[in-house]
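Next up is one chain by itself, shown in structure tokens, the form predicted on its own.
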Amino acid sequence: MKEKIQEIFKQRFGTDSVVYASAGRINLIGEHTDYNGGFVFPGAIDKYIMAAININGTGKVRVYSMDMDAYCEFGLNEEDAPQEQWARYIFGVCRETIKRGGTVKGFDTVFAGNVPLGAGLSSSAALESCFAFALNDMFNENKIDKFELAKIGQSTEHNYCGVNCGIMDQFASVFGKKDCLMRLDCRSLEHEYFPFHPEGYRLVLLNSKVKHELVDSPYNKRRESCERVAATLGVETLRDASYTMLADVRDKVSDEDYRRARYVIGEKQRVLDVCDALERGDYETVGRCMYETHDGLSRDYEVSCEELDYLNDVARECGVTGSRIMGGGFGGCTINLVKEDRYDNFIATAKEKFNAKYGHEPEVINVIISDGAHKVVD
């Protein structure tokens, strides 16, 4: 990919590039946790955005969509924002970098990817990532911390895109490191790699490519269930929250909103077990924990729906040893830890009988965990 974009950058602009890339992303465990105020578990994976870039010497970013075939200018200031919404993201990025006093200036762009779009992998973060960390080393010295880029990707989402998005996502394309996983604090934004490089695993995406439009608002829905609990208990959020005492106030709150909490705690629990476990070598306990959250997102929260938990189904059939809902539900991904000696049954077998019940196969998408943002050296 490297390469040819930067055919197509010569083509276009008549110079050389320097390309940047960065990653989309995973998340192990740890859903619906992060407006909660608890633990995610995410990791950036083998699948990127990539772009090639050059100064121009003058006040216009000149864009450049390989994927899309498209073509948009725009200058830096507010008044310039592009019309077009894919390009929203690449003046969001220098809009944000500008308002925290880097610099930015004129530059040329060729751009693509191989984050599968629609899957819950990010490609968004991803993009944003790559070019908050691209302006910070062309034009910044490298001086923008990379807390600070994770912000810039937000709040690009946030002021120019119109999506109140938490940080995990772009957080997981800016620091991600190669075969290790990252649990982050979604309250204190701290953050500790754990190695994940399970010799005889494979991790493996099976998108149901199903997404259900819905007529009302479930993620707001879910977390006001959430908010009311926290404030029947009395804490900030389900962070500071226990079994025990969601079992203290049972009757005060309604049985829907007691099953939305009960399911966060234990995720909470989870993400904390899944990190031991991995430190061991564990990974059936990880697989069971995967499980787990499965049923609780689907039975609890739910926020899956049937082709996710057919998937589930599967999986559990072919022994795999983990599998659930990856993102925020409602269709996208399984995520699905399996031996390597039970692949080739369990994709052949989810394949046949997926395709057997809703007329077409699940997309299979195999991931390794990598590197987050960075500057392509040959």
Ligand code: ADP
Second form
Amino acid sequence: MKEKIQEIFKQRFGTDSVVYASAGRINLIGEHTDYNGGFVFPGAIDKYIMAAININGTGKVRVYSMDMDAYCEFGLNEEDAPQEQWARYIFGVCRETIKRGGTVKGFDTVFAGNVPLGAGLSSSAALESCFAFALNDMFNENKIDKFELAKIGQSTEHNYCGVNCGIMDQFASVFGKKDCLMRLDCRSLEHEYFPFHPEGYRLVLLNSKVKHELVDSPYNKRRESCERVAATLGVETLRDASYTMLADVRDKVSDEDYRRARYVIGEKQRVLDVCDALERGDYETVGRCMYETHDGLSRDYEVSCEELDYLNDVARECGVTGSRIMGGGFGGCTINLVKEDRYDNFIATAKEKFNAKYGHEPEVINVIISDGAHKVVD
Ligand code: ADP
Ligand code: MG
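Structure of the form predicted in complex with the named molecule, please, following the form predicted on its own?
Let's see the whole complex now, leading with the same chain.
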């Protein structure tokens, strides 16, 4: 991909360029935990946004998106915001860097990627992190620390793209490391790397390609349930709650709120259990925890949907080690940890059965845990 992008860059802008990349991400476990002060457990994947860049000596940024086959140029002041959504990610990163006292000057860039868009792998975070990292390297002697780079991406989503996201996606894209997953504590923002090189297993996502639009903003409702239970327990977030504490207020909270909290408390423990298991190289326990998460999300948290439950059932039937919904729910992907020798049968069966039931095949996305933001050298 590097040579191709540099070639297009040279055709368009007539100079050599330097290439940067950043990755999409998966989250192995730890779902709906961020706003409860809990843990998430993401890793960067071998799907990237890659950008060839060169300083152009003007006050303008000139961008060509290979995948959109679209060109855009903009200045670096607040009023120069472009209309095109894809360009706003880059403009936002420039602005957020400047707002933090960083330097950004005019540059030319050509970029492309292979992170599937809108599949829950965070192509937008890959895009932001790629440029945040590049601007830090080109104009700021890498003085902006890595966590701030992630926040530049997050603020870009908030302030220029209308997406009120947490920090996980940008964190994973910036901090990602080959063969490692990262446990991010969403309360303290501390993180720790854990080894993830499941020899003899593959990690594969099945994208159901369905997205159920729901009328009554289910995310806010889940949040409110968690907040009500936390208030009843007298704790700040459910991070500080245990099953025993929850049992003590069983008759003071609604049945629904009880089940929501039961999921969140279980999920906090499952992330810790998965970390322990990975240190032992015990992928069977990892897989079991993934199934438990799916069940919790489906039955207690009620954010699954028919199609995802079906893919999960097929995974069980095919002897897949672990499988669960990835992301907020109501559609998108399942993430599956599957033994090599079961892989072919699983994929064939899932495609066939899903297609027979829902009229289209799920998209198969194989992933390998890889490096996050970096400069691409030969
Ligand atoms: P995701 O879940 O993949 O992050 P988003 O809707 O948040 O989905 O972000 C997708 C948007 O990011 C696209 O609509 C586009 O504006 C931008 N984007 C992502 N990848 C590319 C790409 N390869 N080329 C151009 N724009 C991209
Ligand atoms: Mg996104």
